[in-house]
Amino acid sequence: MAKTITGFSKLSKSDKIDWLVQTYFGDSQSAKALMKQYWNSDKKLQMLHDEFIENTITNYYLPLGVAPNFLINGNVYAIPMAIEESSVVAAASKAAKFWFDRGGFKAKVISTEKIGQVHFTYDGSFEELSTFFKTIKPMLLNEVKPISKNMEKRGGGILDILLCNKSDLLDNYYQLHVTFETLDAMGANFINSCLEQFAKTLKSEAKHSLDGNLDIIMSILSNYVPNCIVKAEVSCAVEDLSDNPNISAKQFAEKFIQAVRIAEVEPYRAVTHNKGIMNGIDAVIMATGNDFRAVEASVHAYASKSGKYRSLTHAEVNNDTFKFWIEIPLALGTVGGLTKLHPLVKLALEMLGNPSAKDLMKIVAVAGLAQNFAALRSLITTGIQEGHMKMHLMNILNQMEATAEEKEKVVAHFKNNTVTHSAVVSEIEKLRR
């Protein structure tokens, strides 16, 4: 049984590792060596990473890849992607190349509103509360001026505050529902600071203006951003759609659209369909220092907005033109957070031309659309495993500790043979015999 420890956070990094090794790894020096192996030799850089989070013991690396040849609104991008899953970067690159000669991707930001809420209870009448809110609304906005003035100078700030009656859901439950524009910042700290000030003002004014008792429960931004939407699309003549000799362009379009429609009506398929979209989106979000957990939560809530979980992408043929598109909520930032701290994040953003938050929204949406196109294209033609397993081949070889010579021979063998885990094991064993 593991031991408890008091004061772990106050230990040095080396002492933390010593305790972990003694407690969980039987004092294994190889475990200690492995943790220290991933320390950066540049002490300043390592200290920077140590201070990103708490109780740091080592670094956990993900590969940073690049998918080139993305034509987006007439500009060419090489998109950085941080991800551990094989075939994702290759699939994105293949989709980029396919659409480059067919007009590329078009993307536009539809809206950029973000939401924060002050949650509170009130045991008096709603009419009294509503009158009170109208009276103090100018005061709420004025009290937050010291926090919002810099954001307002840049063209952002608080767009509106609404009083929402939610007492039909929970007894005495109400909200201040606040909309924000945060420009190139994701804005979490700004939004939360404003909300906490609203809560203080609301509480203090309620004490001498309301008969009932008003109690603040919490003040927090929402990661659901249904009014922070970006759209990306591709289109071409149906006759230009297929470059596969085994399927006609018309058949390709029909099967592709049917595959999308299945994900629109069947939740079991929709979850996997949307997961593939997020392969592309999360990889770019990670590379650019944004919060992929917040984006995931918002995107999946958005996919369920009709009351049923559905596909995030859509496809149609109209007047012999094939169109494939995505509309997705993305609250992203290109300033603040890790964007100015992590050296590789800065490099990734520079690679993208130091985009605004709106431009990054477009790029990320395109990455998701490209990933979904590549996956569906494989599914309705060769099947997903042929391409995926060939990309996964090197992972299997590394698990088997194959030598460079063995890798070369096995890769050559599977150029014309189907890759499965058992087939790779068999081939390696044959070589070693």
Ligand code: MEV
The other form holds:
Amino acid sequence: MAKTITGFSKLSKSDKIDWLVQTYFGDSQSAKALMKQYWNSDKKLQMLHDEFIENTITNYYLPLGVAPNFLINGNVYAIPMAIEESSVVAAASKAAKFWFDRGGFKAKVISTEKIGQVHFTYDGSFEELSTFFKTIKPMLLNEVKPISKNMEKRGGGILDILLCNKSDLLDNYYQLHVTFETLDAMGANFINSCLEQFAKTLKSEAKHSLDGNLDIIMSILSNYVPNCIVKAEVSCAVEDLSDNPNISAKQFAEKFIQAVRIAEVEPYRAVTHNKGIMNGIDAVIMATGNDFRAVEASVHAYASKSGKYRSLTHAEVNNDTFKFWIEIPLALGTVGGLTKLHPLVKLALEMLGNPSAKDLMKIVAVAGLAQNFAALRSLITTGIQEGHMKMHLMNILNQMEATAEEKEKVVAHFKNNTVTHSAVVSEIEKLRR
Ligand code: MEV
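Having seen the form predicted alone, could you give me the form predicted in complex with ligand MEV?
So here's everything in the complex, that chain up top.
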């Protein structure tokens, strides 16, 4: 059977599934049943999800968990997290509890500027282009008004447009570098619409005012937002730091700071360290319907801003006070996109008290900091596998199709024994003998 098809998107959902089942699953009725099993029985709700993307065949579930007891700037939050990794929500909850008793998290938004660029080429002189840009700048701003007026009414809009000469990097390459304030919207559609209008004005004015040839290459927002920054921190007296009898508070602080320093200087460790931070961040980003790819791209670029990939968190002891903090770029929205469309996103935002984009930036940064604290705490004391494998135990049991009774017995057994895949298998086999 041919594995290519034309007009796939025009088929009905059932016909798409039939084609897939015939082509890739040997006409297996169980593959078909599985795809259909995940359809929602509420037809309207299913239709909503079908229409988020093209060629939807079914739904792909992720658990939506909650990490309660997050004290942030004096307010208590239960943070929704959508993620598949077993230990993430448990770790966040533990860190929340630990810091709840030590004054909680403090967070503040430092800046909220977004960026977009019109990339173009010009084969004349930069001086001529520069004079031309100064002349048409008011027109650029004026002609975008139909798009920007609503955002301006709410207090946002276009902050500035700069002409950048990039011809030292690439022959004839220039940019309009535009900065925006998009308030509670992530702003991608607003920014891209403005940029496309700037490009139109630029092109049409260039035609009759410039001697050389100006070509628009593309107009698109930048996901790198180094001026859209949030900072979150925790601090406490060093003596309050450890609740583990196997390590003194002072030793804990020293080891913890050393672990952070390693991630500040050693890229192999920094990537894993930051991945742990993103465990917390992505889970909240997903739960609140934000774009985790944009956040990932931006955060990792920011981690490399010195020219070397480094830790996003930092720690110090000053006057016997331990301080641990994160500073990251986060371009988030609490209006637009999926926020009012996906019922669970709506629910997640409601659980957070329908935050502004700035408040969500604080909550997300705290989730990242908490996750990193939990990971480092395990790494420098028990090691990561103890907690990780305890949480993974249920996945192994489910893989082995354990009954409720088997699960109960095996979980009880591993309360005091080390979980490994083979140990769980042999325990189940023992029960089944
Ligand atoms: C696992 O998902 C995340 C960790 O590797 C993070 C870290 O090493 O800091 C535990």
